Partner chain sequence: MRGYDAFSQTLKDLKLLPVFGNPGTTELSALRHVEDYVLTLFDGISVGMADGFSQFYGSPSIVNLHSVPGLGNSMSFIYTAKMNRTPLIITAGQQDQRHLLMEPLLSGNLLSFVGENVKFKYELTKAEEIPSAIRKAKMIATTPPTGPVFLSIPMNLMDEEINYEKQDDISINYNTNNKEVLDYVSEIINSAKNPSIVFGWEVDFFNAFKEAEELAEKLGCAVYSEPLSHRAPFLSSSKYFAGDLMPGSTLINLKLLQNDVIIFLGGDITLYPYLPSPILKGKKVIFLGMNIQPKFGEFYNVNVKIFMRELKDKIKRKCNFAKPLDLGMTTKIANERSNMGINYVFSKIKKEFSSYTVVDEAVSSSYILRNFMGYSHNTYFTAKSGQLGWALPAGAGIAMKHNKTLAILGDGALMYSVQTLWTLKRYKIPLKIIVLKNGGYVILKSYASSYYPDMENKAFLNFDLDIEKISSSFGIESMVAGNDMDELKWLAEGEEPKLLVVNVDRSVPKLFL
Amino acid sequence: MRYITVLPEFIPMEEVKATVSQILPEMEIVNDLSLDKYEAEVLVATTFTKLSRKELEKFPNLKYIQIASTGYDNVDISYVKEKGIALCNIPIANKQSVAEHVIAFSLVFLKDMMFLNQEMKSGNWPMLTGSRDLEGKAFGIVGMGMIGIQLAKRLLPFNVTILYYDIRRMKEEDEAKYGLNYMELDDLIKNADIISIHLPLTDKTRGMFGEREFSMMKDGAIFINTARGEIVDIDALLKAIKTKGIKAGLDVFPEEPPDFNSEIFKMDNVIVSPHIAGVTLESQQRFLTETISNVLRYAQGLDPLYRVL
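Now supply the structure block for this chain alone, in the form predicted alone.
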């Protein structure tokens, strides 16, 4: 069986090769898919590599795709279904990392960190601030998958009211375990002081948060998106930031890299990060370990974990 891994250029290839060579020495590792044809039956990639029909047709013998990420919207699903190719992701490696990033966004806004930092670096000693506690706030989680659950677990010690919406309501015992209060989406939007998005990008979620949704949010509420940029109408969000004092923590954007001339990057009540909420030293090691482990399962004739298709 032949294997190939496609890594984005910013990932240190030699370090990955050193690890992989000890377990799967036959694994070929490349930075792009510039050749016209590949003989590999197993393809490993991250979400940073576009796997449209054009790229996938270069693999006439392809049987299995392993995406080393939670998301897999970079893959042409219709082609994969058409060819009967197995597709797996790794949904467990970065869930805690994303959850911590969301809490960091929340606390930076609530504790007025950006203002205080800038004031002191400018030689000022502010006596008053708009700093607030996280305790007692209504924290809305939209999408209660693995990341949503990890976020809820970490919010419990803060003594917040955790609201959630998902297309599938959880069992009552699980809601009680994580301190969750189910609400329909509109009710969650109206009641939450903080809203964090944890949804996959689908036809139904694309543009899910637009002008209507932002108009229902509390003035001055915090909106956080670490899921996919296309879920949010960025122009509608920008309008809400200006008119309702919404504060936004954005790790993802409709286009990546985004247009840095966009007004969103000039707003004082916006914090941004480069689609890196789930990227920590620890999570990358987990991704590598879980990815290799799953490919080995497939190579040994076992059913791989986390199968999407």
The other form holds:
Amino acid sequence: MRYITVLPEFIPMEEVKATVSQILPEMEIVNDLSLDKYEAEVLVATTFTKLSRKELEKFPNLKYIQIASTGYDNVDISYVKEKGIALCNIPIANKQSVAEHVIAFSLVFLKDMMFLNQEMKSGNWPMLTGSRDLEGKAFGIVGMGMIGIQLAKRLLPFNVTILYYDIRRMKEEDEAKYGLNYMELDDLIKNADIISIHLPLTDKTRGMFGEREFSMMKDGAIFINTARGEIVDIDALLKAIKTKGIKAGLDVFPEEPPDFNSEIFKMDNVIVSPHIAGVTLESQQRFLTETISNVLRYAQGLDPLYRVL
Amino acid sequence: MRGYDAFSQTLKDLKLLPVFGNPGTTELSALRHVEDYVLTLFDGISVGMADGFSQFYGSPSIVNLHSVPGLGNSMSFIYTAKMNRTPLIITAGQQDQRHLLMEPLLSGNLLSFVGENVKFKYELTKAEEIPSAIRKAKMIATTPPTGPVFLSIPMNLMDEEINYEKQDDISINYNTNNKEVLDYVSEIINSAKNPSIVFGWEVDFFNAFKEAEELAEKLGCAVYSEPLSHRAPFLSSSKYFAGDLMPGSTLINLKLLQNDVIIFLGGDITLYPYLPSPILKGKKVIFLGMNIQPKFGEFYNVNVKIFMRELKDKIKRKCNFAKPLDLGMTTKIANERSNMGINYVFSKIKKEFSSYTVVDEAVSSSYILRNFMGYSHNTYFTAKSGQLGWALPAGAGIAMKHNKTLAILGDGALMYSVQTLWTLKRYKIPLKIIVLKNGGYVILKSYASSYYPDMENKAFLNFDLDIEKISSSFGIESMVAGNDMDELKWLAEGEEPKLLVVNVDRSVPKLFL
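Having seen the form predicted alone, please provide the structure of the form predicted in complex with the partner chain.
Next comes the full complex, and the chain you just saw is listed first.
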């Protein structure tokens, strides 16, 4: 069997080649797909490599594509479907990182970090602050998948009240294990001091948070989105930020990179990060390990895990 | 002298007592004057007890099985003894020769049955052979590579009259060395860019911990233990000890990625499951030892204790490795306290039982058990074969003379040889037992989660047992540990066998790639 890995140029090739030669010597490592034809049956890539129809047509024997990431937006899905190629991602490597990112957003707001930091760096010693505790707050998690569970586990020691909504309610013993209170979405929105979204982008979740939902939120509540930008109506959010004092922690945007002239980037009660909640040195190591494992699984004659197509 | 007297006298002369066994009619005649017999209520248990006894005390032991059924019941234990390289003399009674042609009850081809799992097998043809056959069996069992041997003894020979000739006990001297190999290996290490040493079970077999530590100190590089070592391979408290190699080729390759020369001392590679990475490709790999049979690289037959003592003076220092402190473990333990996570459980066991010999059959937690309980001479034993049901009898064999022995096993493992509890009670063997109750085959669930995720929650991987009741039905005192695990103190007290059930966290660890 022939394998090929396409790496972005910023990754040190020689180091990777030395490692791969000890894992799967048949694996070829390249920086681009500049040749006309490749014989490989297995293609491993990151999201940095575009795999459109044009690139994929160079692989007449392709049976399995492994993307070393959660997302696989770089792959031409229709071509993959048409050819019956197995497409796998790695959905489990960054859940801890995203959960920590959400808590970081929450604490930055609650502890008034941005204000304090700015004041001190301006030579001031502020005597008053709006700093709040996370303890005792109602934290609403919308979408209780792998990331939601990791978030709940990390929130437990803070003594927060955890509310959650998901299209599928968990078993009673699992709710008890993680200290979860199930609520319908509207009730969660009304009761939560902090809301964090952990949903996939589907036809049902697109635009799920709009004017109606933001109008139900408590004034001054914190809204965090590390899932997908399109789940939130950004204009409705902007309005809520202005009129209800909503604080927003945003890692994702409807368009990425976003229009930096947008008013959202000028608001004091907005913190942003560039779709990087799941990207840490540690999560990259986990992506690598899981990618290797899945390719080895295939090499052993087993079905690879995390098949999305 | 009658055959049965020759049999019991030879066992005395060759210091082969006690006999571990579970006799039937075909063996009764042989046992007529045997003075020291340990009865087990399942045949395989006697092999397991003899295995533990023999390994711990460093001397061969003898087992008495009942014909074809007894041998059949014991096959997995004999296979384990083969993998453990344990010198055992296994005997079984054969039917009376005078009507073998008629294929009587309990007759059969015992030699064919035992197959390739023993180093030597023989069916006695006449009573005169009884003393010399047992002596020959002991000699072969204890000659490296050591291992089990088998004698089939027709029952009628025991009543025959023979002229008994006293057998001189055998004398085995393992103190061999090879200067040529010493020069060659030291040259390889000295010219290597980044050598590493992997220590194996023979370090314990020869009690060569001091020599291994001094060699590691001189070299200064990270050292490892062979994958799934069945005995302690190195002092785990040493700053040079970088941990156990895992049994997957990919994992071994990644761990030793930076090393160009790898020296295995008294150990070998054990692999499971299959991974497609070719093992240590392009590296110089040398195996040294007396009881190992490597499958690749180079192999030289040496006594590792003597070899290491001399090698130390011939090699140059190559690295300045020091194992980093694992300070994060404190957090892990604190986090796992409420749900009886395995790190928390072992941290408590370690405090109470640090001076004990541990016999390990906590399969899905074995790597954590090894890490917590640590390695030193005669402190760690497990089945090299992967068999379940070995630890309880092996622990019983060790505890017969060593009152600080702790068997740690899963609830599933307990049931494979649960009748050992009767033998413990009957002979007042002071074995302490911890059963980690997780309600299923967690190792299978972990394997399933890596390779067949739809199988992880299959009903046939779960079971629920009332272990306290099982234990008390054999007359063994038992308790269930609470969250503080104060019951460990109760377990350690006294000279009687006791069993503690610990209800551990049932989440499935990731044990496979």
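Positions refer to the first chain, counted from 1. Quantities reported herein were computed from a predicted structural model and do not represent experimental measurements. The term rigid core refers to the maximal set of C-alpha atoms that superpose within 1.5 Å between the two forms.
Degrees turned by the smaller rigid body between the two forms, as judged from C-alpha superposition: Between the forms, the smaller part turns 13 degrees against the larger.
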